[in-house]
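Starting off, we have a lone chain in the form predicted on its own, written out as structure tokens.
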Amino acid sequence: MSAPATSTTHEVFNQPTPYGGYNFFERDVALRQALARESAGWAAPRLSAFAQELGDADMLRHGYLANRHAPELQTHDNFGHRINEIHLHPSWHELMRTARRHQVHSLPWTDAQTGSHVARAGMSMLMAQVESGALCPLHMTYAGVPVLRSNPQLAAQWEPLLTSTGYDPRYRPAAQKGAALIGMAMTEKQGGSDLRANTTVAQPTAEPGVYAITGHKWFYSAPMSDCFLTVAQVADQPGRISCFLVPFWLPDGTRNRFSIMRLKDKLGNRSNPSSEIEYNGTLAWLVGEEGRGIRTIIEMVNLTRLGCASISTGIIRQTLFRALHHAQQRSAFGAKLVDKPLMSNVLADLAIESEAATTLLMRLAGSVDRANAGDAGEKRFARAATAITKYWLAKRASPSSFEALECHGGYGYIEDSYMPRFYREAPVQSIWEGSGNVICLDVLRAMDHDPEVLEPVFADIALARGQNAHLDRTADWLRSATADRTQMEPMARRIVEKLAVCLQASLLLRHSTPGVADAFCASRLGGDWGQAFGTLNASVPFAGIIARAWGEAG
């Protein structure tokens, strides 16, 4: 019997080429321009080299595998000893090794050039386009350094390890390692974001500055870290929260006394372990002043909120870029998808959202640099704009990533497309470091503490005064809406949203193309927009906006 004729029913055609090989930095016109504008042009070669590695197909695969194979908790060894070890996939370690080599976790503390926070925010945005779970411990390590500096002895011990460009995932005492990570354990069941409701107690020991902590933390982020920051109330001082550093290993080389109870089964962010932990006489070292723990930790929180904004921006950008990759090669109804007017409306709308997010993120990072250099106005701007930016970009990442997923059709709904992972990843940025309401209330608290805190924000918006009537009208409304603080709380989300969008509009009018800026203002501020992406006015120059987003036009 002869073999049957070769079947041709499985010939693959009308599919895009395999995704990979892109330099995400060189393709991102808005990011490159913002980097130069915010005094970090010197870092362009560094970001380009990092992006070249990240865009490699093998690195993209590492991002996929790190999430496909979830971390595992080993509570005890085979002899029954409590060890609290987390086992992570090799792809996780490769991602961490690459990121630390490029100083995603440490650049501002090891390279004090102007614009170092801008450069680091850009690197974080690039990293998020491959895998953002690994950015959790990297961001906490970056943000923890200035907190530890309030205790010079702790800083001298830990900072060289935290800022090292090496990566050492072994469970070993810090003295036996050349690199370390820092985690965070703040949230408790009964309090959530209200840290003053925490009930964990720290009992002073005979050694000055050392306490024994007892309590339960509902979310302990990155429990494989070498040390972590936590808060507790000192015994006999109810309501007075203090900040502490808890090392995994004690100075004598033994394991600290605590129990990781379980790993959280999360919607997304699967690569990064989150856990519950119980302290039972756990030794901890005081950071900052006793009873002023929230003030001590707030600097870390502000920097990790900047990190959340960079992840959201990276997700918005990468899902757009993948949609563009798909639409430029896939044909339907006689033409490439990208050339279909309705699809080009969707893609242009997503591109506008991405550029607006990028300009706002980098403006905020620039303010952090200038505030650290002593600029009082920028310090005020950063205080308000950190919350404003984190809130809005996190809110935009979910609908943006979903719309980009839908551009792929059914293929986008399949895990192999990677799109579901980005979609699941987006919501956590709205929850980390304060959910939406907490962030908006933080803006109100900033106004209570400093009634002039929004003035630098209004001044930045006013730099585009007279260039667009929609922006001018909304800015005037904001002035009126924020005039009476007593009436603001029910409107806090709307006000923070409008502040963010007006900042984006001002930045785009001053620094982007007229096509992008005018379409943004008309749709986001002028009401010339529907309830979904792809509802821009037909007069918008879709092709030019898409070309800019793809990196083919300035």
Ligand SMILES: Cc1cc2nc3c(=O)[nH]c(=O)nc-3n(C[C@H](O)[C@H](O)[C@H](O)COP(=O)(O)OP(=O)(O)OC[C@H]3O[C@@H](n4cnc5c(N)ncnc54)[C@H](O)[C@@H]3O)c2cc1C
The other form holds:
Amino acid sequence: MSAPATSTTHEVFNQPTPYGGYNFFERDVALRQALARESAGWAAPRLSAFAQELGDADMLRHGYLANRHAPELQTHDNFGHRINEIHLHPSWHELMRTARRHQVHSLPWTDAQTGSHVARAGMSMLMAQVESGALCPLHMTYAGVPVLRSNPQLAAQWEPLLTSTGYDPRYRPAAQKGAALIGMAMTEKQGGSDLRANTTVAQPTAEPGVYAITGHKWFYSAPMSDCFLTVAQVADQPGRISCFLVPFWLPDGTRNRFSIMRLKDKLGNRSNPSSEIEYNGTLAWLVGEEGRGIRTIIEMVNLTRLGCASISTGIIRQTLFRALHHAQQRSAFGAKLVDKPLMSNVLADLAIESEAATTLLMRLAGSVDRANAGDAGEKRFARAATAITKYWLAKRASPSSFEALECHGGYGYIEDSYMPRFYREAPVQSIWEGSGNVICLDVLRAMDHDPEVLEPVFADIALARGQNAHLDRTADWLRSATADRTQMEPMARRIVEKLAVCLQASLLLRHSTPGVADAFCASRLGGDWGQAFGTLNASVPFAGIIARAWGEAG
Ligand SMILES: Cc1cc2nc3c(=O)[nH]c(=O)nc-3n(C[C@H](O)[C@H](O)[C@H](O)COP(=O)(O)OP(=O)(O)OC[C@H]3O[C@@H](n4cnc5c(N)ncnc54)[C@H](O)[C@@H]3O)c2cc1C
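Form predicted in complex with this ligand, following the form predicted on its own:
Below: every chain and molecule of the assembly, starting with the one above.
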């Protein structure tokens, strides 16, 4: 028996239009304004062109596919030789190719004009709105360049490949390639945050500056990179950690000796392979001074921390934007969700969080630019604010992306919505490159080296002095809480959080609308808030804040 000709069970309606085609830069008022403010207005057309490509439905799909099809490790070839190769999905390669063409990994090193770190951070934030796994190797490559410059010979060999706008994923010696990636392997099983607990040993060889390394690393992401920076103790000098460059291929064209033991099965960040490796006489070239490896590699870590902040900001922004797309088209109980007072409270609250994150990220990136140009005050600001910003924006990405996911109802919990991927991606921003506590303690460490390091942060906060009583009161509390360094450790999280929120408040009061700034200060500093998003006071101008976040109002 055949089915009847007309067997329609139902009509699909009250669903949003397919997501895609948005220019995430042009729609982001806060980002555009911050870019101009931080001396990178010249880069607006670049960011707009990049965002136009990223927002295309095909590119969004690449982000999805690169995460659905996890990387695979091939340890040996058909004949039993160790090869350590990773197979990645074509969508991963497409994302990498696009990002490199737009210089997400290199802009400040090839185009060192004022604002280039700001422009690059903005591009990273845009990229994170599509797929952030690929940003791991892109950020490590960006951050690795200044470290390599401390060894001019290595820099001459690698920098042109690391900064090229090409992308070459083939397993070939560097001399046969037009582009390269660099990774970073520090964490060991017995100690990650505490690098001085490293047991891996580097034995000098007959060739000056070249060592043979034996030991292991428990985390090494993007192990398909052409080279990576690692740390080890020089033999017979326990505790003296040095930094080394390990090339995948040796100068004679053979593979360097190390073993990728396995790929990690991760909560999120699934497009990007993270591995465990063992060194067994691995040849490595010294970078920086012997015994000063932590100081050498920390330069890289400071820039990858900026990367964690830009990814967190991208996640906060994109999940909000998707929630707005959904809530403006989905109706319940006779009206669009966005017009329901309680939903508009949630969306406005997320919008405030997103704008605060964006302004702080861009302020930090601006300080990196100015510090590199020789501004001593901004160097100090960047030293403290990198940790402050990384800590707080990473902490906010998880609750923010969860709340935006819930705005989608049940659909938000389903992979089709892409929301679970953003939610899974958020926590790692808080863990890698220094977990929450370690980052807060880093602010204290900065104070130990330079007791005045917080002064430029306080000066920035003070630029809005007198504009908001909640901000003034919290800034005064911060002054007293940081007066005695010896008492600060147990309070470090609260202090660092308040420093971040005060910086955000000061920036919003000076540069955003009164609606956004006042709501931010009243809720985040004045206690006029609950413990979840969507608990702003009813007097907040929800509609205006939402319109600004959607890109319809200045
Ligand atoms: C997906 C992923 C990819 C990674 N990729 C890389 C990579 O490519 N290269 C690399 O080198 N590493 C990588 N890591 C490792 C990462 O940087 C470390 O996991 C991280 O720095 C924390 O180190 P740990 O795991 O040893 O934790 P621990 O150092 O054991 O810390 C555990 C907890 O204790 C806290 N803690 C530590 N010290 C103190 C203290 N003094 N006071 C109070 N609390 C403290 C920490 O904040 C943390 O919450 C990756 C991690 C992940 C999850």
